[in-house]
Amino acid sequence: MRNIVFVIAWLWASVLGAAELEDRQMFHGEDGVTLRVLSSTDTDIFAPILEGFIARNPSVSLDYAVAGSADIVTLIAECGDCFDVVISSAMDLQLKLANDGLARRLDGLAQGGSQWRQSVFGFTLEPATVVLNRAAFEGRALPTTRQALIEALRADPEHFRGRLGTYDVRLSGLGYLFATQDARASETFWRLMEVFGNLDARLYCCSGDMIDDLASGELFVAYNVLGSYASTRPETLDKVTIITPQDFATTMMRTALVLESTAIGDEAEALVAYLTSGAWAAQDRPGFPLPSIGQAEVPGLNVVSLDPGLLVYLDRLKRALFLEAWSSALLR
């Protein structure tokens, strides 16, 4: 296997001003080209693809930077030279640099229900989930809807204050998408919503924090947690349970484009066309948490379209009412 090289702080203040790059690693193939890669995906989770990619073709490196979903649309707009590939759960914001004309057009990808216009491509399903602290619900009923989880946390108020986590919708983007999503889905979310202010609830980035939190027992339930996120962390699995809701799940495909200014386009297409293969889930990795869009086969999955719709909430005014009716439900 090819040594990973770790560069963890590398110094972009200068490039892209006040963005942040959450984590930068650099995995090398033989001499040649090196394509640079824009993630939401934690290296470490997404490390296996990575390596598979480089063993099928060993002359191109990836270098490899993850910043948070809301986060890579300031970064591409600040410097989209520095990038060539984009790949992030936020769909929504995947499909607006695409309709912005940032995305190359990749003709000889396969055509289907899992792509927008050619530029935006999925290669996985995965659905929101609650996860749960085990020894905070033993002795108690495992909540396996929303609605029967806002009546666990009515029926005892006092033991899961302070104790709730989910998404600041104001900075990630993932987090606001399933919000928006959920609340198009049913008018439980917003009743759920109000129980979670009123029980004092925590807003976390991204759903590693809220994981970490669930294992110290910090936290006792968090909402809208990627399943995919839970499930790649052993050490913490005795710790807690992960419920797909079932009522409906909602479930968002990650996506990768190519930006339209990288000079190694051939590279970029090769990435992305390994990607939605699905090849790298077809490797033996026991546990491997991202299930690709043929694996993915959990009844009563509500995945979110690929399609302009998703552009609804990014408009202003969309956005702008949503989040004062968020804050309001969620913010005492």
Given for the second form:
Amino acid sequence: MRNIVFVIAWLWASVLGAAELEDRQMFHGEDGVTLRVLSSTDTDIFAPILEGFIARNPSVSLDYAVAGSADIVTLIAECGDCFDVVISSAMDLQLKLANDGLARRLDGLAQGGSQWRQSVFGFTLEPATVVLNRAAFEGRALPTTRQALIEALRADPEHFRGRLGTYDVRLSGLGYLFATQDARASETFWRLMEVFGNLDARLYCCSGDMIDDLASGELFVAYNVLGSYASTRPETLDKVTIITPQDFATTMMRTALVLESTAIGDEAEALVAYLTSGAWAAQDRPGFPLPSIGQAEVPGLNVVSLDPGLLVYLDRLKRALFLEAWSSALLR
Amino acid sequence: MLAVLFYLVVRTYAQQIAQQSQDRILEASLTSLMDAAVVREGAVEVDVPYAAFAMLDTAADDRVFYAVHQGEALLTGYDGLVDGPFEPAARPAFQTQAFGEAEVRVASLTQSLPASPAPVLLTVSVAQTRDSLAGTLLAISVNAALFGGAFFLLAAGMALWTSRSTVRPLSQMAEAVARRGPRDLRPVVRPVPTELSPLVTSLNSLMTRLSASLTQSETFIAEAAHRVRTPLATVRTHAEATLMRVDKDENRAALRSMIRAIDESSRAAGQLLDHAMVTFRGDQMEQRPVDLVAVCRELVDRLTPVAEMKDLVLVLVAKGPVEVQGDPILIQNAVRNLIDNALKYSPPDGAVRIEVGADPVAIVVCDEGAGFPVGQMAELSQRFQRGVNAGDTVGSGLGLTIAQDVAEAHGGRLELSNADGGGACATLYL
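Structure of the form predicted together with its partner chain, given the form predicted alone:
After this comes the whole thing, all chains and molecules, with the earlier chain placed first.
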């Protein structure tokens, strides 16, 4: 089994180049065991949650490492027992880890659609949004659907040329998940990507970078960005407008799983239980970005379901076909 | 036993059905994968439909594996799921095997795709773990076990009930037969279950034959008695005529004892006839109003000459008519036998008292003789039973039996007692 994962990871790695950690920080409890967490979520966003956990479990220290959602698979394939808990926004890759038998079964934490096989547990519900630079849309109508966005771009191509951004789905696991789910949902996605391609869209690895460029005025429109990232930075909030598309809003669950190889299963389970409990969301912390899965669901969200269908776009041939179509639309 | 069998059968059947349904879904997934495969410019492209794997979503979130081989080489998917060599087949092949640490059901289909220069041999395999299947089976097994248990309890209960209700009419019938009197040989008409009717039929047939046989012997006795009585009367007439003519004392004495013997035989024959008649009529008794006083008066009138021959007086004590439902001939017969007895055992110059009571309805016949032997009274009414003090009195021992039979036929009884001042009393309660 490990070999299989390795093969697939190697295929990813060959596309990505070497996978590496973007950040690594220690959150100290009162000594004791250290729980090694590999996550796709930036440390500054996740820190309040980690501190909340340590406050409740003082004997646990957290070693929090951040990597791109696609790199996570590679890192685990290279060193399966270097980590205990994996937190990622790429639901498909998380489901694949569990399907390949790398995730530990934790019974009784959650039921229904927010978990798969009692191994992968969703704990946030975050829609992919369109984020606009407020200044660039001065005097223009704000597009609330993909169709309206297409029309706005076509109406004034020179204004937007080189000012559009979206995920490079070849690099970002989350970007790939959003793109494939958009493509499943509607053909409009491809027409939008063609417009983006015609207007020399820039490609990004991460939501954070896109939001930085939006705030600085480098970008006017970013498509499929996690709105939650924009909300973390109050200084950027007045420069950008976050729009949840009205036609359909592809929504992902941030998921956590415990690796089968972990030696400290109880502590790892405690962290996942803390995440699924939603207790962290109740913190009285203004501007806390991540919407808990337990919070009242916004109607009209197109939540990606945790089922074996997610494996489809991870198939090597399917991925090649999809990237081919994506490249032909965006890269001219 | 049946319940266990039921459980096993259901479980096996459920296992087959559950396995079949999993196989159907795997086959559907397999077909959609195979349909998605095309050969373009010599390379195989598989545009996996989202539904191909999404349809494999189960309640237990079973794991899904797949592999696509071109020839013997893995094109995409999980290595080691299936091994070549692959042969083209029209239908998918299914098998249960281990993959990693999991047990999976694998469906595999190999087809030849048309391409130039040569066709491409493509093998598609889809596998799924069996957790949901196991869950379904467990649920069915538990249900089957519960059903089996309930079935067993129900069957046991019904068996108990059935055997009880089968035995009940049988024991009721046995009780009814046991309650019958010794002469009651009527067929059993009580309704019985069909299963018991052969028994009842043969029982009734036995009773009929027994009854016929009894009737035959009674008829025979009556016939015999009748045939004997007539010649005896002739002989007696001749003997009396001869007694008139002989003078020698010893000859007269011999003739007298001869006449006595003839009387005795004649009386016995008469009583046998009476008895046979009582038995016969008792079975098919006539029921009509009878005035007991009238019956007794007629008997007294008829028997007075006989009594006078022995210097006895017959006294009838009755206030008014006493009516009962019954058979007049039987009652008359019974009373006559009682009076006969009293006449026989009374000393000369005595009186025989016949008293008819209305409450309770009874006829009492008393003599002034030696009385019944104490301690033997219960046996006296049995057939051919005579009192130890009967001496040389002529008798057959049937008189009291006849009276008793008549009493019983009328639902009454015969009571024997000794009067305080000496003498025997027979009371016929009707």
